[in-house]
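First, one chain by itself: the form predicted alone, in C-alpha cells.
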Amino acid sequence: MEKINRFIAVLEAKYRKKTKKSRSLYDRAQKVMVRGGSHTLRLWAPYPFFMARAKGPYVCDIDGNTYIDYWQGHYANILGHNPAVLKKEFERFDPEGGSLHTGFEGESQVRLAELLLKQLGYRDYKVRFTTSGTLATMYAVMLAQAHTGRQGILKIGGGWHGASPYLLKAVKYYPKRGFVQGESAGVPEGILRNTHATRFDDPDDLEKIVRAKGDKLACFILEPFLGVGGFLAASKEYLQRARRLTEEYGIILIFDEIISGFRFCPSGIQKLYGIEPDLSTFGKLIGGGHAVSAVAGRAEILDGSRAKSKQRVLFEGGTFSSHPQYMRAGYVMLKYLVEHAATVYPRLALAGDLLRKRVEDVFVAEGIEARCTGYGNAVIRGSSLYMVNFPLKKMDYESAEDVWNPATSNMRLKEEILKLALLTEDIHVVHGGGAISTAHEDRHLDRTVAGYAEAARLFKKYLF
C-alpha cells in the first residue's frame, strides 16, 4: 500500500502541475454542484480536466493540454468529436423551426425512424424516441412489464442499462457475494425483489433460472455485447437459447444495443447475430452526438403506449423527445455510417484487434500481465472497443464477474492508476481503454502505445 500511495502521489504531482486551471475551476463547481459535477464517472480523482474544445480523436483543456481520447462521448463519436459530415450539414442547414426548440413535430424524426427501421429489416416494428439510454430501457421494462402482464425481471449480472430504478440492481461486484444487491436507496423494495440476475453468456445458469422463474418474468434485458461489465461478445448459441427460452415462456427480450448499436455493423448487432428481440433500446450513435434514444420492437408491444391501450404505458416523451436538430444529426450520422459500411466498419475492427495487442504487448514487455477484453468472436469480426485488465493469475475474461472481481483482477491498478498514468502522458481512457473512431489514425494509435508503455514503465519502477 505504502508503494501505491507513493507512486499515485507522484502521478499526481505531475498532473497537477499541468492543470492548474482545471483544478481552480474544479474548486469553484464543488461550491455549487455535488462532488463538483453531474456525472459521476466524468469526477475522477484528484480532479477532472475542464474541457475547452475537442476535433476528431483529440480533446483540448483549458489549460491548454491536448490528449488523444478514446471516451468520445460515452462511445457515441464513433467518427470522432465534431466530424466534417455532422458540421458540413448544419452549416448548410436550418433545422425545422431554428435550433432551438419548439415542441412541434418534425420530418427529420420520420427519416431518421424509416432508415432505422429500414436497417434492423423487420417486419411489423415500430419505433419511439426519447433522450436518454436510461429512459429507453426503463420505458422498453414497462412496455414488457404491460405487454405480460407480469413484473419479474431478469439481466445481467454486472450489466449497466442506465438509472432506471428497475433496473438499479446486481451492477456492481461485491466480494464473496456477486451481483446481487440494489445500488441505490429509494429504490422500491418490491422493484427489487423482483429483479433477477444470471451469469453473462452461459446458458445453464440462464435455463436454470428461466425454468424457476419463467412464468413470472415479464422480460429478461442484456446486452448481447456487454458494455461496462466488460466488452465481452456473447457466443450466438448463447442468445440462440435466450430466445428459445424467452419464446417458450412468453418472456419478452430485449435487446439493450445503447452502445454495439451500429458500433459494429450498420444495424443492430443483432444482426449479425440472426436473432430477432421482441424489443431493442438504441442510444449513443443514433443521434449523432445529441440526446437521442429510442425503443424499437414489435408494433403490438409499442402499441402499449398508445392512450387507448387497455394496459396503457405512458411512454409520453420528454420536452426535447425528436428535438428537430437532434433527428437531423441522428439522421445524417446512420445515413453516412449506411453508405460507407463496407470501409468504416473493417476499419474500426482491425484498428481494435491491433490496439489491443500491442497494449497486451508492452506491459508483458514490463513483465508485467495485462489482458484486453473487446475481441470478437464468431460472428463479430473484430471490434473497435477495448478495456485494459491485470489478472491477479492466469485466467480467461468470460463474464462481467471475471472483469470486476477484486480477487481476480486488480481493479486499483485498472480504474485509477492507468488512468493518471495516461493522462500525464496526454492519453484519456475510461476503464482502462475506450472506443476507437474512424478519426484515429495510425500515428494516433501509435502515440497511444507508446503512452501505455511508458505507464508499464513506470509500473514496473514503482509497484512490481
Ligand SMILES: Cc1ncc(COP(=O)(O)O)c(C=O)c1O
The other form holds:
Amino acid sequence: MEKINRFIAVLEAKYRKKTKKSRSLYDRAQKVMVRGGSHTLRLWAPYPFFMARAKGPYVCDIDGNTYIDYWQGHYANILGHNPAVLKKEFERFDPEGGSLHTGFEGESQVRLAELLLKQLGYRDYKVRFTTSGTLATMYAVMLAQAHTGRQGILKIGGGWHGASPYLLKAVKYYPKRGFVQGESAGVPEGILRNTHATRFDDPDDLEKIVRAKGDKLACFILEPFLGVGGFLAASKEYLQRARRLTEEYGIILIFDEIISGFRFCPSGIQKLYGIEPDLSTFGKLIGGGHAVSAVAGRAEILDGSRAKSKQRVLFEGGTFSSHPQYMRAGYVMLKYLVEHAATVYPRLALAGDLLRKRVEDVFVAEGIEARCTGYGNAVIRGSSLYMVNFPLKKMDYESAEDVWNPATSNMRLKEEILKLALLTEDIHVVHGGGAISTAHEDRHLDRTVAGYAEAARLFKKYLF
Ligand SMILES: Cc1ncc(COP(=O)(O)O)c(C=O)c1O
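For comparison with the form predicted alone, please write out the form predicted together with this ligand.
Below is the entire complex, every chain and molecule, led by the chain shown above.
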C-alpha cells in the first residue's frame, strides 16, 4: 500500500502541475454540480481535465495540453473528433437554419431509417429513433414484455445497457457474490425479482437458466461483442444456441449493438455472425456524435407502440427525437461508412491488433503481465476496441467475471494508476484503453506505445 500511495503521489504531482486551470474550474464545478460534473467516468481522480476543443485523435484541455484520446466520445466516434465529412455538411446546413430544433418530422430521419434497415437487410423490419442508448434498450425490453405478455428479463452478468430501471441489475461485480445485485436504489422490487443474469459466452449456463425460467422470460438482451463488460467477442456457437433457445421458448432476442453497430462492419455485428435477432438497439456512432439511438426489429413487435395495439407500449417519442441536425449527422456518418467500408474496417482491425500486441509487449519487457481484451475471433477479424488488464494469476479473459473480479485482476492498476500514468504522457484512456478511430495514424499509435512503455517502466520502478 505504501508503495502504491507513493507512486500515485508522484503521478498526481506531475498531473497537477500541468492542469492548474482545470483544477480551479473543477473547484467551481463542484460547488454547483454533483461531484463536479455530469458523468462518473469523466470524473477521475484526483480531478478531470476540462476540455477546450477536440479534433481527430486529439483532445486539448483548457491548460493547453494536447492528449491523444482513446475515449473518443464514449466510443461514439469512429472517424475521430469533429471529422471533416461532418463539418462540411454542417457548414452547408447551418445557413439554411437547418440545425435549429423544429419539432416536425423531416426527410433526413427517413433517409437514416432507410439506410439503417437496408444495411440490416431483413424483411419486415422497422425502426424508431430516440435520443439515448438507455431509452432504446428500455423500450426494447418493454416491447418484448408487451409482445410476450411476460415480465422476466435475462441479461449478461456485467452487461451495461444504460441506466433505465429495467437493466440496472448485474452490472457491477461484487467480490464474493459476483454479478447478482441490483446496483441502484429506486429500482422497483418487481423488476429486480424478475431480472436474471447469465455468464457471457457460456452456452451451458444459458441453457440451464432458460430451461428453468424460459416460460417466464420476455427477453434475452446481450451484446454480441461485450462492451464495458470487457470488450469480448461471443463465439458463433454461443449466439446460435441463444437464437435456438429463445425461439424454442418464445423469448425475444435483443442484440444491444449500441457499441458494436457499424464499428466492425457497415451494419450490425449480427451480420458477421449471420444471426438475426428479434430486436436490435443502436446508438453512439449512428448519430455522428449526436444524441441518436434506435430500436430496430420485427415490425410486428415494434408495432406494439401503435395506438391500436392491445398491449400498447407508450414509445411515443420525446422533444428531441429525430432532431434534424442529429438525423443529418447520422445519415452522413452511416453513408460515409457504407461507401468507405473497404478501407475503414480492415484498417481499424489491423491497427487494433497491432496496438494490443505492442502494448502487451512493452509490459512484458518490464516483466509485468498485461493482457489486452478486444481481440477478434473466427467471426470478427480484429477490432478497434481494447482494454488493458493486469491478471493476478494465470488466466484467460473470457467473460465479464474475469475482467472485473478484483481477486483475479488488479483493478487499481488498470482503472486508476495506468490512467494517471498515461495522462502524464499526454494520452487519455478509459479502462486502460478505448477505441481507435481512422484519425489515429501510425505516428499517433507509435507515440501511444511509447507512452505505455514509459508507464510500464514506472510501474516496474515503483511497484514491482
Ligand atoms: C451497450 C450499451 N448499451 C446502452 C448504453 C447506454 O447508452 P447511453 O449512454 O446513450 O444512454 C451504452 C452506453 O455506454 C452501451 O455501451
